[in-house]
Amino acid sequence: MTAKILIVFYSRNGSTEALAKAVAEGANAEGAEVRLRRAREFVGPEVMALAQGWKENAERMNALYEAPTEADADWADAIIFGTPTRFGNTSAELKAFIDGLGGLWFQGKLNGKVGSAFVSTQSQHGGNETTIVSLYHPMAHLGMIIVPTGYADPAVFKAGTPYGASAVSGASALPTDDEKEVARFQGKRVAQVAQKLRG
């Protein structure tokens, strides 16, 4: 049986979404079964209207990707979290999903699953590494086996971080080819580790 990979991401403008798709490509290339899910907003339209394009992008992505569920997390051998930074930390939308995993945590159902994370930031020093590391904390509490990218592929010497793939989006730019290559490697690496742990 192939590894089952859940990629849960939040994206407002499409940068984190593009990384998520690249991570999925890497996992698929290893023969993994992949579910790509987008965390949902919990603010109203009046708040979304304050950021140009937020509502339209949310509608587009929500039509493409189902919302993540507890059942998705239970199904998966590995969960890869993706988020834009929010002041050097995880977005509230992704964190809300993680906070909802308490039932599975209580039953011990996340123990031994592989965990990994990727991120996008608007500026070059916008918290790429701190945001990924901030996701390590709940992964540890959930009993997951954390798998970073390390410097295990030449792509990581050109982009990303040894903690996980990252992109610097600027105002609206999508990830570069080098940044997406690191994301593909991350998906591949997680799929390989998850497959080995399945036995």
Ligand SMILES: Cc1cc2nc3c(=O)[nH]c(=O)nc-3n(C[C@H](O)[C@H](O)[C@H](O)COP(=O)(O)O)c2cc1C
The other form holds:
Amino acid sequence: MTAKILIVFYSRNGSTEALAKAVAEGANAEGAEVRLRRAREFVGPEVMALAQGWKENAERMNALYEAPTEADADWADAIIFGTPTRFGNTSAELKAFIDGLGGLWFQGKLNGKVGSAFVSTQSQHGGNETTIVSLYHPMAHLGMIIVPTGYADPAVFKAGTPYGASAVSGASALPTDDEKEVARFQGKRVAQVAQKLRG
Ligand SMILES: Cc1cc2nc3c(=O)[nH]c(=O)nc-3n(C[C@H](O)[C@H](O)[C@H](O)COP(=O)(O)O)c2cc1C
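Switching conditions: you have the form predicted alone, so give me the form predicted in complex with this ligand.
Up next: the whole complex, starting with the chain shown before.
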């Protein structure tokens, strides 16, 4: 049996989405079964109208990716969370999904699953590491085994962080090849660890 991996992300401009796809490529290359899910809007249409493209991007992505469910989290051997930073923290949209996992937490059903996280920020020091670490907090409470990228691959010396893959969208709207390479490595690493834990 191959490892089952849930990649759940939020994205408005497409940068975190592109990282999510690269993480999925890395996991798929290891033979993992991957579910790619986009957390849904948490704000009203008046907020989505504040920036050009947000509404259209959300419609495009919502047509491509199903919304994540509790059943997806229960199904997975590993959950990889992806979020744009919001003031150095996880987006409310992704956090709302995580906060909906209380039932599984109560039953201990996430204990021992692998957890990992990646991020997109606008600026280089705009909170990429703090945002990933903010996702470590719920992962710890849920009993997950946190897998960071470390410097376990040469790609992490060129981009990303040792905590997880990251993209700096201010430099280029979509992730660079180096940033995507770290994301692919993260997907591969999580798939390998989840596979080993399955035994
Ligand atoms: C309310 C809000 C807060 C944000 N806070 C930060 C921040 O603290 N640091 C930063 O670098 N970018 C910040 N950003 C920018 C986004 O995180 C950044 O554009 C990201 O790359 C968007 O990812 P996406 O393309 O997946 O939507 C913020 C954006 C919004 C709307």
